[in-house]
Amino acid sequence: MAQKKLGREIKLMKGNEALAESAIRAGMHAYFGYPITPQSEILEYLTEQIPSRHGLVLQAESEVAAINMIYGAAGAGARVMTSSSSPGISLMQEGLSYIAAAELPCVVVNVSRGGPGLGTIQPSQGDYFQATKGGGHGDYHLIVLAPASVQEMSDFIFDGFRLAEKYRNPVMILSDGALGQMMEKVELQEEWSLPYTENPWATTGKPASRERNIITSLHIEVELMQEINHRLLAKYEQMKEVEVRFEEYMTNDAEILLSGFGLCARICQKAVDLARAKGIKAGLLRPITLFPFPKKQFAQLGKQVKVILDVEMNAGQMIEDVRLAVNGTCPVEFLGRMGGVIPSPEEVLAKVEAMAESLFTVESGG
């Protein structure tokens, strides 16, 4: 049964359903998508709820069609969202590049699964490169938010629309199959609590008072294309200055720093607790925005700690950004699981204990 707290509703919900409910509450005008496990509940929930509430939901004939519907609706000034899982997101990459170049706001949700290829329906973090480096062609970036709980699956929808509309840029919520399927208590934000922004650039019809609005990613003149690229790069630099989000846990006196995003951050936090109980000074730095990445925070802590352990559900992707950020000030080790396997806190702890023993041996001259 739902409860009320300060005007907000508290429910026990699955991550995918909490995200979908929050999209409705955030005033989403339209959703276009295609079913794929483990995110199909988003489309199913919206299909059930939208007819009695507000907005439009349409199951497209493919992921390629869905992202191009997003392109068109965003160009008309609508608040729009799509979702998929790893192989489906791959099919959307050309359209995402077009949308980024046309400077249109939208939210894209990736409830990622193990790969490469069709892989497995189990959770993975193997889409980090694709999400943060621009998975399509050209020089562009998405803002990437990495939730670590059902609550954040809900909240990041509101944050995603805010950021997308502030920067006229696509925002990706990079989740995984475990977060999409797990059930937790979630405090839902109030419906209609996210104001709409003015969109004078939208293609909503031409009044006599202004010139035509033209939205395109095609620019034949090389000088103009270069100018647009410079404008996009300036926008990304602004994001790096003001939109970096991260969470620190027991880092004040940490000697061993764990790094992880999303589900792995939760696992690492438990491992930190277990390590502290054994007298090991461990801490955690969790990136919340994967782009823009918290480089300054890693650089600062890299000068304080003796070693960093990066934990990911992939073969080692975010670790490249961690190593670039610390710039050789301390060693960075890796613990990774692939193919849908989730590391346990005890597995991470065992690695931390081995690292702590190695540090003690070196310091004691043994």
Given for the second form:
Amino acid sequence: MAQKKLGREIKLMKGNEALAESAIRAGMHAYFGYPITPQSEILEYLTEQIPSRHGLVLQAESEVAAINMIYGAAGAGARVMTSSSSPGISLMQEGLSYIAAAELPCVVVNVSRGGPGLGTIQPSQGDYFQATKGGGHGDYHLIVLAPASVQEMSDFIFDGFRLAEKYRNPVMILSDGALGQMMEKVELQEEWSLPYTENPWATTGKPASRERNIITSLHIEVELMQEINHRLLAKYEQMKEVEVRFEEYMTNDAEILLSGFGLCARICQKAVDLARAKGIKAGLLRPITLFPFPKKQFAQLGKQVKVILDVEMNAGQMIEDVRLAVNGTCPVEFLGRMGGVIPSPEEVLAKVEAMAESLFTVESGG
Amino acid sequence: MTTEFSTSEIDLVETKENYECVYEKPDTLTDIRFHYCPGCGHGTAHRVLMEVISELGIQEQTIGVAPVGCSVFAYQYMNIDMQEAAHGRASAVATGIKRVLPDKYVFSYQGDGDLAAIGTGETIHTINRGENILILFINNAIYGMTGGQMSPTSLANQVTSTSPYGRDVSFCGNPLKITDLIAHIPGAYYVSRHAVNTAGNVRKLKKAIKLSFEYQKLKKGTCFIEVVSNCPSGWKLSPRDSMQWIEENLFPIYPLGDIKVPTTNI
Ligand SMILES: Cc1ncc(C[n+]2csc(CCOP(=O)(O)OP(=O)(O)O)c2C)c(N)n1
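Alongside the form predicted alone that was just displayed, please also present the structure of the form predicted together with its partner chain.
Once more the chain from above appears, this time first in line as the rest of the complex follows.
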């Protein structure tokens, strides 16, 4: 196989395809996945490209099988990825719990859609709780990255593999059907630009020179299990210290703070511009890592602003973390759309205007 | 008690020198004592498997997968790189390993609940893809680890903790002969049924395992070996009676022998 190294390139691509192309460029060794709308382009793109490039792609018989193939291949030391959409991600939860417990690196992409149940194939952010609170059984966390553009669908693959390997922890890219399907300009990163080091803990066959490597999550003795729980917790604490990522927009003098992740952050940014044009001091805090959550930033801004408006494409999930972070220092209101409905910047603006008005009324009447 | 025990151990060490060693533990087994119940077939199956790996000299190239079930601790005993898998998912995990390490030897070691109930989908599709691995299927016709519940391979009228009046086949279905089903899948290269109840059967099983690793090198498909085994604790029988129970009750339903053999010689 010719190993021609592709340089940085600017292209017009669908989010799903940009993500798949980036996975190849990031030196992914293997992908295991199962078709589901709205992310099937990832599997399709990989099955088209990989035979003439590098890596391995295998269509599994189910998401349950796919995540366990990921477990096996990650345990054997490979850089691996799977992707699915909400119902399929639900099927992967047992496997993800095992992977987190066995401390194996991998990237899992959720191009999420509306639920519960079979729901709709339209975009949703209804999997926030599942993604950020563990999702499967036991005390564990995934690192969760929330892209808001096709560019980030591409870049976060590199970040995802880097973080997964740094922490030996699964990383989830929590996207949605709109980001997966829409086309945008994207600057693809250079091929093979992500270094890969062999994992001394991997099950590659035991040479006489070392003890056997064992991948397991079984710890029958309670003290040992608790010790492992503490070790995992320490890892999550370290992530909270050094891996928090967020974006602030016009927050310096903001009185009304919008909060939203992924697609909603883009919508909110536009709403901030519209509000500013009307003389309302609005700003935006966008969490990029949903776990670890930018708690400190919310706590700080919570003391500065008069009110927060949290905008999500669900019934109100991240808002719980926002409220915990501000801890009562300012009210947190909610604007949510569900079932695949995407809120418009104008809708958000209308809510911001109403909030501004009531603040003004309270103040002048005060 | 303690003193007595340690004295007899010293005796053993002393007398050892006067004997010639004719049969010992292969280097592919660790010194950790098996946790299996007295008379359980898992121990013999472990030993035979690891003897083969030792004799073929493939310890450094072999990765094993043992899922949840009585043999979930296999990694403590097998002195090779191993992965513990979720219940039913061993063959998917083995697929993941083999696909990224295609030149290594990979096996999964699964019970009947694991392979023929919760993991049936993975079993069928792993073999349908013709994954070049060995699947060693320990069929003891019961869920051993969880305390003797009915399994898909439990016999008609077999009394278990979840079929206390005997397995009613009109209600729960008949014993699933999954090995016979598997033999029909083109991806299966070698399918054979064995047992560990007699020395002769143990020797035959060993031969089959050896052959399956030789076949694995050819990359022609999945090798599948069923081991009809026992569960004295789950069956509520003495080890000796359980051996007889295998002969009288399991063999008629699960007859020993090759079910599918390669048409070309190696
Ligand atoms: C998802 C899940 N369901 C159920 C269990 C509980 N469980 C553990 S082992 C087992 C059955 C094991 O029986 P078998 O595979 O026949 O192996 P044996 O113990 O008899 O060797 C069950 C039901 C589990 N660990 N995980």
